[in-house]
Amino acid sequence: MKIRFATSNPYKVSEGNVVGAGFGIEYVQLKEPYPEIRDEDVSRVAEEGARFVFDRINKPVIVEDTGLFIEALNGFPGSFSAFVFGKLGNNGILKLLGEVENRKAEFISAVGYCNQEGVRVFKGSVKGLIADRKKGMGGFGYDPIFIPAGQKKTFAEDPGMKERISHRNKAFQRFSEWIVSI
């Protein structure tokens, strides 16, 4: 089975097929350009750019949105995570928790389902602490920084570990689980 994905990051798609394969699926990319709404909460986000790329090209698609979520600045970047990443990067974010105790932080990751019936969200999420200092080359954006909740190392420093614990892979393991379902 094959599913468009909708994104113009092919970590999130190698991510996605990580756990389709244990599915049968194929996620596919699809470099169909969508506006991200303005909304605190990436369910929203990926519900919206699911029914708006299904809405240009009216075949199934899905769009994942993910938000990592900073306790101590008050759940800041969170669903604009993309766009402060771009501003700031890790030594931005390290740099405004500065030499704050409290490092808790949670990512958070939506897959949108779009089809004719309409869309459907299914979320996963990851809770762990920012580190002191970026650590590690694996993964992208935020994994330097991330250690998960019962890890010593950050995504970026076990990649593996990643794929198999990650807020994407939860969100797309209760996705592929649907999607074959039905």
Ligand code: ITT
Second form
Amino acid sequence: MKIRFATSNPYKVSEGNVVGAGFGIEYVQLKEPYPEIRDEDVSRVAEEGARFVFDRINKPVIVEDTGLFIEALNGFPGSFSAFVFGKLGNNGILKLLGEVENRKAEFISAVGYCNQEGVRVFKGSVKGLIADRKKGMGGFGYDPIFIPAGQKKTFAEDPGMKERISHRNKAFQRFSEWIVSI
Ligand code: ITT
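Got the form predicted alone; could you also share the form predicted together with this ligand?
Complete assembly follows, chain above in first position.
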């Protein structure tokens, strides 16, 4: 089964396909832009994005929105992670946190699927810590500064570990299970 995945980010497609392989699903990148609404909930962003693309192409599609929620920053950058990454990057986040002891953070991923019947959203999350400096060359985005709970390495240092336990892995597991069951 092939599923259209509207995203500008090919890494997301590869990570989705690691999960999809176990379900006989191939996620195929569709470079169809959509507006990201301003909402603190990544589910709402994914939901509205999926609806927008479906209305455009009139074919079933998923979009996925991810946020990094840092506890000591009251959940910032959260659903504004793409904008903040573009403006501040990982160095800016590390500077904002400074020597703060509470390094707790969570990645939350929401996959929105839209077809003629409407939209459904599937979520996945992983808790962890913000590292004291950037480590690793793999992955993308905030991966060099995120160490998942129970691990010693950042996602960027161990992309194989990321593939197994990430927020995206969990959200795609939930979506994939559902789509093959209907
Ligand atoms: P889309 O076209 O799918 O929106 P994007 O890369 O802009 O691609 P998001 O809006 O979901 O995706 O991402 C928000 C930000 O968080 C963006 O800067 C990403 O680089 C970063 N990000 C998303 N998923 C990530 C992950 O698994 N690991 C590290 N950073 C991630």
